[in-house]
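Let's start with one chain on its own, the form predicted alone, as C-alpha cells.
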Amino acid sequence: MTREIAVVAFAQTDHRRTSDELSEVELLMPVLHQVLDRTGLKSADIGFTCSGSSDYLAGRAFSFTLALDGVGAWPPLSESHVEMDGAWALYEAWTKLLTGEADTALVYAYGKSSPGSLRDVLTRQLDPYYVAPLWPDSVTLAALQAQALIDAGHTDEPALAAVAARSRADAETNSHAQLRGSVPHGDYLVRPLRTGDCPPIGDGAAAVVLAAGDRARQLCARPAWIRGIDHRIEAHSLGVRDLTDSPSTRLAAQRTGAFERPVELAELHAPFTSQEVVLRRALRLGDDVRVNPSGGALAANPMMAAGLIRVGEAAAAVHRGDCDRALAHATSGPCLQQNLVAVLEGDPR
C-alpha cells in the first residue's frame, strides 16, 4: 500500500425491532450528521461518498438513490454504491483513497427489516435452481450449520448458550444494542438453535469516515489505520462446502496480516452463536481475545448496516485506546458464505 488510510469516525443508530415512523432517509439523515461533526467536516468536504443497502428489503429497485438525499443533493458528489453490508462499501472507499483520487471518504449503510419477512426475503439469495426452490429460509441454513458443528465435536448446545448470554451480557454497556442483558435462551426455533441463538431483526443505520495520511492525524487524535483488508468467498453450493469450517474467512484474515501479530479485540459478524464458533476457529482467535465487546450481532444486527459496524465498532476500541490492534469480521449470504476482513492499529503509545 502506497497510502496510509484510517477510520477516523464512526456512527450509528440505536437499533429498534421497527421504525415505521421514520423513512430510510429519516433513519439515516441523523447518522450521517453525527460522524461528519465528529470530525467537524462538511459534506463538501468529502472526496468520496459509498453506501451499502438492499432493494430487496426497500422492496423497490433503486432505492439508495432516495437516501442521497440524506446526504445532501449539492455540491454534486462522486458517489458510489454496493447491493452489499456497508462493510463492502467501506472496502470500495478504501481502494479508492489508496489511488490518490480522493483524501476522505463518507462510508454510510442502512437497513429496515421490519416491514416484511426477514426469512423469506433472504431465501433470494440462494442458488436459483437447485436450493432456493426447496425454501430453506436463513434459520434453518444456520441450524444445518450449528448441527453439523455439534456432530463434528466443534461444540455443544451449553456451549452455544453460553455465546450468547457473554454477547449480550456485553451489550450492556452498549446503548445502541436492540437486546442487552439477561436474555431467555428460549424455546427451539429450528434444532439445534433456540431463539437465544439467532440474531434480533431490526431496523438501523451506520456511518464512518476514512481519511489518508495526514489528513486522518487532523480528523482525528488517534486513527484507526486500516493495516489491511481482504476479502474471499466460498462456493454458491452449499452441498460442496464444509460448513464446520470457514476457508475463505482463514484466507482474507491471511492476506491482511492477521496472524502476524496477535490482535487484542475482534468484532465478528456472526449473527448466530454457532457461527461464532467457526471463525473463531477460522481466525485462530484464543481465550485472551476479547471477542465482541459491543455485543456483536447477536445484540444487534440491520441487516446491510451489521457488517460495517464491526468495523466501526473495532475502530472506536483503537480510538479510545482500550487496544492498540484490533480485528473486524463482516459476512454475507448463507452459513458465512462471503466474508471480509480487516486489521485495525493505532499510533504506538
Second form
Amino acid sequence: MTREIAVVAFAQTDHRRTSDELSEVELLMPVLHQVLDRTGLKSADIGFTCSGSSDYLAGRAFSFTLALDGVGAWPPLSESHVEMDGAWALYEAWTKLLTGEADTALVYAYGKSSPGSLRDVLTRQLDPYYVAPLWPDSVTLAALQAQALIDAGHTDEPALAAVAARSRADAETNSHAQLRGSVPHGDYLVRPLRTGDCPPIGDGAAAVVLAAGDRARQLCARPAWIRGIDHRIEAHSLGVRDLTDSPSTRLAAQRTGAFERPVELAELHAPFTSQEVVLRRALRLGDDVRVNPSGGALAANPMMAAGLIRVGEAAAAVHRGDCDRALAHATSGPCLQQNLVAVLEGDPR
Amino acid sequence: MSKEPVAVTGVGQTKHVAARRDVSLAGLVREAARQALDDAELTWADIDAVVIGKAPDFFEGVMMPELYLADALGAVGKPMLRVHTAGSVGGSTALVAANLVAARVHSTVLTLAFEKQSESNAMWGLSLPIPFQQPLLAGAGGFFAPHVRAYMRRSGAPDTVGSLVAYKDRRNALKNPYAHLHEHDITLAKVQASPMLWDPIRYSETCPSSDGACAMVLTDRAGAARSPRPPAWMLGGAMRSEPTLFAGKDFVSPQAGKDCAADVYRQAGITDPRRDIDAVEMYVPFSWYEPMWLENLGFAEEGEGWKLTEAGVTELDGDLPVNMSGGVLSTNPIGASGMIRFAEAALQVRGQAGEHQVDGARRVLGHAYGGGSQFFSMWLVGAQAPDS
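Having looked at the form predicted alone, could you now put up the form predicted together with its partner chain?
Now the complete complex, all chains and molecules, led by this one.
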C-alpha cells in the first residue's frame, strides 16, 4: 500500500528586490525556524532534509554548503540537494518518505538574484555551444513565446494585461509579495511583453515540512495530502518545441490524477502572464478555478524558491480550510521547458 | 512498509582522459548512457526517468545542464532530476535514482554523472572568493593536506604509506581500460621521488583532472528477472551530511562518514565489515585517504588503517582489495567519481570487472565523499538479492 504523505507546514520570507545586508544563510534562517516552530519539531527530529538552490545565483561553487551549516547539521543529517527549484527537492523528499526510510522531511530553497544581472545569468542555462554565446536573455525568450501565443490566437495584449492586473490585485493580501496592489502595466520591455507581464526580480527563501501518515496528523490539524506529484521535461531547443503548448505539464498533471476531479485552486509558477495562458490550457483549468490567489510569480519570483512557494501556498490554503483540493505547479528552464505538478487535498469535511 | 529491491543491470562509462575534445558535453554523457543501456540490453524507451548529477555548474560554465542535456539522454517526456551534493554527488545521484525504484515510483531508471573538466578549470572553480574562504587555500589539496598531517600524527603512521597507496592504485589502473592514467613505467621509487605539492602530499599521490561520465541502469525485481547478465543487488544505501567547519568536527574521521557506513551496514545486515565485505571502491583523491577511510568505515580500529595498507591487505590480490579500478587517484571526472565507485562495486559482484575482477567478490562497498569531508554517500551491493 502506498504511504500517505502531506505538506504539514510552510514558511517564506518577505521577498525583496535586494537583501544586501543578508547572507544566504541569514536570509534562510528565520524561515527554517518558522517552519519548524509550526510543527514543534527540532532539526534533529527531521528524518530527511533536502534543498534546492543554484551556484550561479550565488556566484560561487558549493554555495549550498553554507546554507547547510545554517540548518545545524549536527549530529549529522540524512540530507541531499538538487540544483533545481525547491519543488524538485520536495519531490526527492517525497520519494524518500515513500520508501519508509523517514517519516518527516524538511525541504527548503532560496535564491538571491540581486547580486547579478538575472537576465544575463539565465542565458548560461542555454545550449553552451550554439545558443548561450549569443546571450539571448530570459525576457526575450519569453517574448518569443508570448508572440507565438498571440499569433496562434490564444491570447492578446489586453488579455495579458488582465492576467497581470488580477495577479497584482490578489497580491494585495499577501504580505510576503514583492509587488503588492495595483501596479501599472508599464511600457514594453521586449515586445509584446510589458513590464507588468514580467516578474519582479528578487531575493527570497521558503521551506516546507513533509510528514507521512499518522505523523502528519499529529503535526498538523489539516494536513495537505499529496495525492500525486510528477514532473516532466521537454526538449531544450526552442526550435523543436511548440511554444504555445506545454505537453510536459499536461502529462505530469495526468500522472498526478489532476484531471480525475476538478481542483478549486491552482498555484501556477508562471513568471510571465503569457505562460499562465499556456498552463491554464495544458491543465484544463476552468474559469471557476482560483488561479494564484497569492499573486503568483508575477508578484514575487525568487529564483529557486518560487516553485516551492507554489506548493507551499497551495498547501497553506488546504491547511486553512480555504479549499479541499488544490493544484500546485513549478517550472524550470526557458519557456516552461520543465514542469512539475502536484495535487494536494485536505481530509473530507 | 516494504521497499522494492533495487538491482543494477547496466553499467557504462566513457574512456576517461584529460580532454575529450572529440565530443560535446552531450556527446560525452550519451556515450556512457548508451553503454549502460547496451549492457542491460534495453532501449531508451525502456527508461522511465533520468537522474543526473555533477559537481558545480561552474566547472563547465553551464547553469543547470540537465536542461540542455535532456535530449541527449532520451529524457524528453520523462522526469529528469538533477542532484548536486559536492564531491559525493555521483553516489548521491545513484541513491536518489535507487529511491525512485525502491519507492515503486518507477520501474527502470537511468542514472548518470559526469564532469568535463577540460571545458573549464577546477582549480578556479574551487578557489572561492573572499569572504567565503580564507586566502591561500589553493584548491582541494590545500584544504586536505593538514588533515592528512593530523592523521599521521595521531596514528603514528610512517610517511611511506601514502606512496604505497598511489603505487597500488596506479598499477590497478593498468588493468582497467577506462582509467585515465595508464602509467606503464610506474615504480614505487618514482612515486616517492615526485615533487611535494602540499606537504605531505606528493604530485603522484594526487588525482588527475579528467573528462568522463558514468551511467547505470537501476531496476526493480521484475526488471532484474529480465536482465541478460547477473544483476548487482543494492543491499544498503545512505547519505549523511555535517557542517563544513565547527569546533567539534573531526576532520580525520568525520562522524557523518561513520554514521553513513553504520546505516548501510545495518540495512545490509553487516556486523563485521572486515569479514563480511569482500572489496571496497572508496573515494581516495589523495593517497592518504585510503588508511583514513579504512578506519572511518570500520575496516580497522582507529589508528590502525595504515597497517592494512602497509601489509598489502588492500592490494588487488589482498584480503580486502581497495580501489581495484585504480580509483579516483587514476581517474577523476569529479562529478562522476562517486558514481564510478558505485558502478565498479556493481561490476565486481556481477563478475563483469574484467582484468581487475576480484575472485569471489560477493559483497562490495561503494563510497563517496565531498565538500570539506562533510558529505557522504555509500552503497553496498551484492550478488544475491536481499531477503525481503
